[in-house]
Amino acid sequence: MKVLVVDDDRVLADLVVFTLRRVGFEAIVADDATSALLRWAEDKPDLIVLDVNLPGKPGLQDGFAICKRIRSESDIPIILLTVRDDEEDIVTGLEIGADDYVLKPFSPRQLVARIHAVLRRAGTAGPTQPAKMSVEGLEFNPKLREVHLKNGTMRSLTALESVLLEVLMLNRGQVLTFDDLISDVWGPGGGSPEMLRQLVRRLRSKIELDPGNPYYIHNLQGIGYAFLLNR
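In the form predicted together with the DNA, give the structure of the chain above, and only that chain.
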């Protein structure tokens, strides 16, 4: 997941880029309109974080101009960075197509959270989902979010249960650490071991014929979980 950060404030841009990379995003920087458009065209980012105030001609080379230009050709998610209390800017930005805005000053964590929210709303396309996945009498349809069990029953899964099951089935026979699973399900920087435990329990209650003696999802104490270890 690649993010283009457009800001002429070097220190701030560095901090944002560092934070984004730290939680797993690719991040690239542009510091004016020209290089922003060039980066957008060549690096094909998945989201743009765009400062409103940029060097160059106001109205022609500021953040709004870039946003407008990109919107004429693309639906890419755009988050505007603007100065506190400038509500007129906010309205203008949303009108020309920005998806969200963040007020300066802000903390990088706040920005990361906002990026996640925008990406969720945009429903970003991940790798092509397989139509169905079948293993050991368990048939899972990610699109419909339902599983058919060995005994013929069908269970519907929630969104998070689906994500977890897909991650586990795609990596069956391997041990996935708690951190790996948490990152894969909730995204960089999200989730917690407690949340994962609960999700595993909920998923087990739907797919295991005997949840007290799980057949599919195995725990390795202190390490993580595995789906159908070879045994």
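Show the other one: the form predicted on its own, since we just had the form predicted together with the DNA.
Nothing else is written out below except the one chain.
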């Protein structure tokens, strides 16, 4: 399993590479946008660990720009690394398709756990998944990560959105706590209530005919979320 580590902090990058190699990953490094895109295209890694704050002009060579570029062509799992914990940055990372968001400083063990969790999620679209899930006008294909709405509209989901929808649909009518959903979607030690809230918002925008008055995904204040509660 090959991981591309993109970070201009060579000390941190070397530590991440050393940690990954110790647990059996093949790790390669890039320190700017140009080399990152080149290594991604030539080495075909299975996952990317990507620092947001790369040198260069914001919006042209930062980690967000690289993530957006790669996501437009590939479903490869991407974990963003950053010291920025503003809500806007978290929303931006999730909206452009990042699979997880790890704040610096972090422990190497924490990063490895998050990598394993993301890889498990990326592998959920396998033969053991149901070919199709359907309920009250919503048809969901986990393998293709597609939803078909009752009005005939088809929407594509990201890996995170797909995992969240599958967990909710499998537990139809049950209240799932914030902690349970975070664990199910990001794995132990991953995610946060704010990341979950933004992910739910994005999923609602794709599956609800009126996201402001949701029919499928219900929020129970201070407790969690439920799919088709009391229906």
